[in-house]
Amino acid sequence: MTHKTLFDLPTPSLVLDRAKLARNIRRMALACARNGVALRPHLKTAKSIDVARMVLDDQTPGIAVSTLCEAEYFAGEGLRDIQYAVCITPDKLERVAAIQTTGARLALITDNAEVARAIADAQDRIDTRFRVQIEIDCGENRTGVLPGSDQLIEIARILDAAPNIDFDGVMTHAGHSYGCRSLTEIETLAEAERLAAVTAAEAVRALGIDCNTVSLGSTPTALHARNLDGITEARAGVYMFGDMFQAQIGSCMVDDLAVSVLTEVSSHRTDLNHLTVDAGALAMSKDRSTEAVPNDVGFGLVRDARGRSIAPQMIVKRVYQEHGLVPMPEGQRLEDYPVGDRLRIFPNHVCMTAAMYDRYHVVDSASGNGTDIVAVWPRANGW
């Protein structure tokens, strides 16, 4: 069956607004241009060559991914400069080498001297060159080495000395920027992120080792950094789509959100004054990232089938595996949302939500009524 509008689709389905996507892409491109850095779009959220084609231009050196499945997919689509932005483990090196036989070149990252040695030792069994960066911890306390640490120096020396390795520089990620609650906080953290990366690069250069790449990135810091002196590229990904959490920390507005889940009303409980929809935990995820921000939208913000706001605000208060529970706020009536009525839910964490779907049903709010399906774009899932 060919689906022509959102009213023809099975539910739940993943909806992508192409006009909003294009607007979000332009906004990040302008932010990076303002700071004089290249943009390396992180496609861990989008996982789509069609999205990649919209975001890539002459100012983007390549892409970043978070799984080797994504790297294989994008390499197969002809993309050649790919950063695998998760610390590599030695057992994955043969898979990396296989991807590179397509003509793609992966940049690997590590924060471990033993892994660096294992990559160097792989020359005896794997006939390829590895491009490797060192991950720096700029304050998130997840992975990475500290900017001026002995670990940084040791890893840099190992990588630089290995005949099968091209040492490619340093990278960092301010994931803790998601904890910021004001523009001032984001700007301060962005400077700390910049300083960590630049300090690490300077320490490596002091050894007489070239450090060509100085990479950082998160959507909030890439958008709001006051300056990125000493940085060569910024990585960001969720900015393309946005989500309710990003909207609440100032990375975008609710009307910028490009991805939503199409659902329909499946049941009424008049005695409890709530309805259920057929988008539950598997369709939306159980992410509760808006719990600690001023406007808690439960498991997602409910809008009408055209993506227009509903007032008073309706939210998915609770999720079960295939059920989402939507209480009626004062001023809303159950009878206005009959069983079979279609709604759109805007998620808290779009990366988690999108991961459950194998395609986007693309609409365009800039033309027509925003419910006509103008394309279907596949996604690459898995690891």
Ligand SMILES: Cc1ncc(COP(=O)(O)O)c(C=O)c1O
Second form
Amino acid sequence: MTHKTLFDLPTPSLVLDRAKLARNIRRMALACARNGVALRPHLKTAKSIDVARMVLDDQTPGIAVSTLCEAEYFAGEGLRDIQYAVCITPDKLERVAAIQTTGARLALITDNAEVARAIADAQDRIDTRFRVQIEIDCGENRTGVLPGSDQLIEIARILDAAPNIDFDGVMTHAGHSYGCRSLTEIETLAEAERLAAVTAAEAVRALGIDCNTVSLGSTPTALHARNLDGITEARAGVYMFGDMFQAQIGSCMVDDLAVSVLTEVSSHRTDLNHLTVDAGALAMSKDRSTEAVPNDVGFGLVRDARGRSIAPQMIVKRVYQEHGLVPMPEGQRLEDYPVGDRLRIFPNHVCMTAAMYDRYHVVDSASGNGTDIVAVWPRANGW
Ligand SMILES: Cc1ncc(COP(=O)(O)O)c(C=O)c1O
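In place of the form predicted on its own, the structure of the form predicted together with the named molecule is requested.
Below is the entire complex, every chain and molecule, led by the chain shown above.
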């Protein structure tokens, strides 16, 4: 069945505002252009070829992905340069080789000498050339080797010596920028991210090994970096949609958020002055990242069906598997939101929320009333 507007869609459904998406894409493109660096959009959040088509231009070197499922999907859609930006494990190499038979070229990442050797050893059984980058830890303390470490040198030598490997360079990710609470902090961290990548690249070059790619990025640092000298490309992903957490750490405004969950009021408890909606933990995720920022919005900010503000404290306070509980804030009355009323919830962490849905229902707030469904775009979920 084809649904025409947000008022005849089943709920919960994932809604994407194309006009806001376009604006967010422009903003990041301008930020990267200002620093003279290419943007490699990370499609881990969007997982959609339709979004990719909006974000890719002739300056874009390629895309980044976080699963091989995404790599297969985008390769199948004809994209050719795909960085798989999660440490590769040797059991996935056959799948990588199969993807490369489509004509796509993956860039793999590792921070581990044993894995580097396993990729080199795969030449006996896998007939493909692997392009590999070394992941550098710029302070996130998740994965990566330190920029001046012996491990970096050891891995670079193994990769460079292997006949079946094209050593491609270094990459880092300042995921800890999500802990920054001011622009100055983000700018400082962006410089630390840049220095880590450039220092690592120089250490590799000092061995006489080419280091073509020097890649970094997260949405906050890519948007706010003041200098990206020595960097060949920035990766960022969540900026395309934005979310309630990003809005509070300075990546966007709440009015920029492009993705929300359409929900319906399912019950009233007049004695407790709350309503429930049919979007609970599965529809929103249990991400509580806004607990750490000034304006905690529980499990998401509730707005009207057109995405317009109701009240800053109109939030999903508690979730159960299929229920979201919305207490009435000061000035709001339950009777104004009857059972069957439609609302939109803006999530804390859009990557987590979107992962439960297999498609976007696309609206366009810049044309008409913003509730007509102008397209349905599939997503590539899973691993
Ligand atoms: C390795 C890597 N690069 C880039 C990104 C993109 O960061 P953001 O979603 O903040 O744009 C991520 C996000 O998790 C990542 O893991």
